[in-house]
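Just one chain follows, in the form predicted alone, and it is written as structure tokens.
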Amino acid sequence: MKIEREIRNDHLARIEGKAGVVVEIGEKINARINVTEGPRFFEVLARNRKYEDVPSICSRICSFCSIPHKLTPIEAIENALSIEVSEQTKEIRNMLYFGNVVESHALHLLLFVLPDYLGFADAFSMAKNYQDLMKKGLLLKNFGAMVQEIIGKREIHPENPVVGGFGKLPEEKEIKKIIYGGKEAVRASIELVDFMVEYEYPSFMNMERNHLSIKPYSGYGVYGDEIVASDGNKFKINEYKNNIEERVIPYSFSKGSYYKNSPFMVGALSRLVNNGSLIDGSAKDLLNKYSNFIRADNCFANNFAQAVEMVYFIEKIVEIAEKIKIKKEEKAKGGKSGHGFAVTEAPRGILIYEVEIEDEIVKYMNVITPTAMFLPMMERDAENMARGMWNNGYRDVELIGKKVEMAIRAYDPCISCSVHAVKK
């Protein structure tokens, strides 16, 4: 095939991690994504280890993602040696991983996303023109922060949540100190909100598509058992090898996933398109009022769902803090062998992490991310914005790779968590 035009860029800007692309334009219009970071080999390292050493490995497979990488695999360690944890470590573990939602959601709104809407290189060039806007994101980035410094004793892979519960509970103090930082941080994402509704999605990438994300437990929650797509299907966690293939992609170091062999996505707006209904608060009141940005067809629309998410999840932090009373308590205790699953909702979507333990020892781990999960799906919105921008008529092929790299972004990919590999 005569290739008319190719578009390379070997490195993606404002992703988390390290990846490139490929679009050949010509009879067919097609895109590569190159995941260029290497495999890591966690599944690996986490074989022939102590059950209750193996949530800290895991949490080093992403700074980003190291509170879903603790907390999935504590879940599924659990759940293999039934383990049963109180109601109240289930409620300081929502908090925990609520706030690592809304630092991992402001991180990629302003620093990823909004130079693009507002036509800037980078974040550090559009603060010089939104100053108050870089101090909303940095509050609210900082409020998710503190929450997870605080329950978790350490901002980035906290080694506070074990196996059983935690290692020390929060004062008091702290909590109140997580309900005034809260309340503030609710005015600044609604605000972000009400920011965002000024932009409109490139119709080249409406398809449609299906949405995976968990059933939670209760509430809008980001723990469950069970797996709902968008088509009404729905499975429980421990069949999920007969619903979500993997596949090799021969010129990338990810996987590719697909759903009744087809690509699918996950992520914020996935669990907004499946569980919206779930939704209370201000940030009800905010999807009523925006509805039409809540659109599942079009990928841009994640952005958007991430920005209502975060005044959903600073909400449930403070409603949380203002409701619980800490008492002391004993780690649970369990099993010493068993075979367990886990799935959660991570920022960019389902985390799925299966473990084998034997004598306390684990034997077998296989972990599926979000970004594996979606990425040939990005693929596919890197092609429909190619085509349409040429098919329109559009020839600057600059342009065109910049708008290839906006749709890639709205994924919100993590590249170092998309690199993993296992062989039972």
Given for the second form:
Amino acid sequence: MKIEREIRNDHLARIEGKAGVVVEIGEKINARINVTEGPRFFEVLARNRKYEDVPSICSRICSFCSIPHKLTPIEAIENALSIEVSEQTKEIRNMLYFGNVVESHALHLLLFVLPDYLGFADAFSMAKNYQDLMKKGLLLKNFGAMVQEIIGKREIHPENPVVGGFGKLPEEKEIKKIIYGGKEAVRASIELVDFMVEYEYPSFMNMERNHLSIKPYSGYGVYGDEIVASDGNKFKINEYKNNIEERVIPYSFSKGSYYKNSPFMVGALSRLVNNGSLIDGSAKDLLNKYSNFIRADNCFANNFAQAVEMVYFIEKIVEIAEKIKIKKEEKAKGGKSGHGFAVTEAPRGILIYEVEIEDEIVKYMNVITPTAMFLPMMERDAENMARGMWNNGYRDVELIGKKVEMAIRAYDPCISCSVHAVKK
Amino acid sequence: MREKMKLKIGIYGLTSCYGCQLRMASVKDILEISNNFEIVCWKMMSSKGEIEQCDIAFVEGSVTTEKDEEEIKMIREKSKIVVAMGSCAIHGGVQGSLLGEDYKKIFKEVYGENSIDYKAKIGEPLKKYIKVDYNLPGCPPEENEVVYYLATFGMGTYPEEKDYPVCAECRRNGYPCLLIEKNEPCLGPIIVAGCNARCPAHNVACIGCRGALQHNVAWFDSLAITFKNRGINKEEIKKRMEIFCKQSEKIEEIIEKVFG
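Since the structure above is the form predicted alone, I would like to see how the form predicted together with the partner chain looks, so please show that one next.
Up next: the whole complex, starting with the chain shown before.
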């Protein structure tokens, strides 16, 4: 096959981790996303180790979502050892988790996505012309970071959350800081949503897609034990291997996931597609106002969905903070052996952990990360973008390349996360 | 004229969680910092720039692929000063704790009989491949450390690395000793300070994320006696120390010295 054009970028800028993209434009147009970040074998790292040490290792899978990679293995370990944590612990964990989603979304939109939309190479040059926008973005990022600092005791890789509870509970004056900061952040996040609707989604990206998310235990939360698909199917977390198949990709250190033999999406858009009716507060008003921006068939809607989610999660953090009266409590305890599962909604989508523990020692662990899940679909959208541009008469390879990158960035890929996985 | 005097810095990532770059990006005064330095390349943050000539390169991550190896050598060639940033770059990081494992075997466990187009190996610290001028420890580094390093270079001097352990900061803050008072496997005595004993401050034993002190100082002997007397077993402590320190110099020696 004669290739007319090749677009190659060995190191995509403004994403987390290291990946490249190659698009071949010939009789057919096809795209490959090469994950070149080295394999890190976290499941092997966790093996034959005391379970208490494992969540700290897992959190190092990724910095942008170090909270989900800390709380999800904790949840899986607690599930395995029948450890029942208190309602108070659950609520504090929710605040921490939501804080991470807010920071991650803010970072992604502000530093990675908006420079694209506004025609800048980076947030630094964007900041000179868009001071107010940058200020709002940083305020949101800093609010998310503050929640993580107060509850996790460190913004990245916090060691305070442990199996059974926390090393130290937040103090009343710290909770007040969250309430105070949160009220300001809600306003900024609503203004950001209004800003996001300035952009149209390219219609040639429209395509039927399956969206997977959790069915939250309560509200539009991030914890659950059931996965739902937009095709109406649902399955319990312990059935994940029968429903999500991981395949090796020869040009990538990451595997790709398939649901019913097809690529699928996870993340903010998938959550809103499947669980949008569970949202309340200002975010609900925004969803009603801008309902046509949540398009299940277009990956660019993911960025809008992230902006809406920020509003929701900030309001929820404030709501929990206003309600909670922190009582001193001991960490919950349980057994020494067992087999457990957990699934949560990381900023980029569902995150699955499975763990087997024998006499306090982890014998087996499996992790499937959001980026490994949506990788095949992201590749398809890279192709959709190149094809759409080409068919619309564009021949400037650099421009097509830029737009392909934008389609990839819409997913908020987290490449460090994707490199993992051990077979069983 | 002033523009020309700005120091040129490059910020690079090898195989890692990207937390050190994120730490740098989320320093509160990042916009001011970006105005006072010329950032020649920062892929995580900008679409412009490749590995270019610069005064100071901050590199996070361990050398885990052939591409990492090529890149770190090129970075060294083009930079006057190279700073290894974070535990992966200084000690190999968590992925570096697989040192000694059969790579072919674990690769097969993950990818089956399939082959991947790129070559990889167990992650190793930068110093195995190039000369490193300074270490900026942490997993990730603390915000004030990032600012301190940038500020010292900016003023034409150099940062001083800490040569005392987390314990020193813990004692100074008056926290209860988790090792002695609660019998927990705290690694504070051998881990390089700078975090102001963050974890002991909230009743969590130090897991060693900043890496072992670079010099074989006297505390190791005291730690040996303490661990032994407290009945914490060798295997548990060894596994725990190795999460972040397996590739650090003297770690084997330390463990042997600690437990014999």
